[in-house]
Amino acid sequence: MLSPAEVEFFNTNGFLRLEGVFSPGEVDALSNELNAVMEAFGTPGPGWQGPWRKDQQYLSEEEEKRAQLMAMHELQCFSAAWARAVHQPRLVEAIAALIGPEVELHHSTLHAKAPEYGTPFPMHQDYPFYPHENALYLDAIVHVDGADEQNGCLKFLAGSHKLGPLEHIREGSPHLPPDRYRIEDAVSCPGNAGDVVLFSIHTIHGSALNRTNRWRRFVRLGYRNPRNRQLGGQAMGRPGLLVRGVRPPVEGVALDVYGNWTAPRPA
């Protein structure tokens, strides 16, 4: 369970780092199985696109050409270790303290920054990618590797979740105007392997280039209160996995005996 001080910190800043959520043994299993999944199914690419890549605060001209990222979705469908990870008791209880009592897994996504030129992420909210009616949605970033300034740790604009959903530039991947929301104004949030960073779907965040000779692997686990209706985007119309509590009835939304939506989650 979170302490009152941790809840207050999250409510004030819009993010919270939890140390050692996953044990060294759990991290080893997650890392090894993630390596196998990446080798079998992953393909590196240039990562997020858009005019922000020409902004010198993120990438030089040479870095822009060489930057690479590997992304994959729904790791719990590829790995037993990751299927267990989405239920990890300390993680789930911490999330329930902020958005519960029921907690539904919405999605998982790997963000693996390649060595030396691992693609940065411009400042943005996650809301444009899977918008929901309210703030009862958290992203949990699982640190498979340690993260610092050299390999592209998370950076947050503290308190920005209080702004609510913001209009994003839609050319390329959704992002906020780099001249107004600057990565150098953000608070760095380094972490060790096994740590988890929680943040609101409305918290503005980004990360810099990975300049080390090693992969920097994060896995994002998106969790919502099942009463929070999705408005569009990733995994729209797909039931999530209940990891805490019992699914409550929600007006206009129903599941059949096979677990399929019989009515769309309304826009």
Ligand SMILES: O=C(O)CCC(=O)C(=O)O
Contents of the next structure:
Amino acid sequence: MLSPAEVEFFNTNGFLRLEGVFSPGEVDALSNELNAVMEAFGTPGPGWQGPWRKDQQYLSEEEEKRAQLMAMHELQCFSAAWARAVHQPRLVEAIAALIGPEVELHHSTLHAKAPEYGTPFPMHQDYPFYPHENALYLDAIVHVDGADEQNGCLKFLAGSHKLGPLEHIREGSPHLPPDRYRIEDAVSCPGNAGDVVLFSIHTIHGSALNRTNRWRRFVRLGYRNPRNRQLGGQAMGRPGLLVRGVRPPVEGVALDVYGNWTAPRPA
Ligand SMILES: O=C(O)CCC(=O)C(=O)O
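Requested next: the structure of the form predicted in complex with the ligand (the form predicted alone having been shown above).
The complete assembly is shown below, putting the previous chain first.
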């Protein structure tokens, strides 16, 4: 459960760090199994593309050439430790306090920033990647590694969730104009391994380069209230696991008894 002060902090700022959600033993299992999954299935790439990569607040010319990220999705389908993690009771209860009572897992995504040139993320909202009808959608970043200024911790524009969905530049990955939404103006949110940072689908955030000699591994778990209908993007039309409560009937979210999506999908 969250304290009233934590709920107030989230409502004011659009993000909230929860310390020690995963125990040291759980973090070890998540870390070891993530390494095995990355080794077997992961391929590093250059990370997000777009004109922002030429902006010196993010990358020098040399860094732009070398920047590397390993991204993968749906880790709960690759590892038992991650399948347990998406149901972690303290995490699920905290999310329910903000968007519940029912909670549905929508997706999971690994962002592993490679050592020395781990790709930054330009300021953006997560909304354009998987737009939903309303704000009852939270992203939870599980810190598999501790994060700080050196390895590219999360950075938020405090209170920006109140702006609602914003128009993003669509060249490359969706991102906000770097001159109007500057990473320098963002609040850093460092964390330890086992911490989770929650933020709204509308909160503007980004992160800088990983300059250390170690991988910086974050896993994003996206959760929604199952009444919040998806409008497009990642995992559109795919039912998620209910991690709290029972799926309510929702017009336009039509599942048959096999759990298959039967409503017409938007183009
Ligand atoms: O992994 C990061 O540093 C940034 C994460 C992020 O922007 C996201 O998950 O939307």
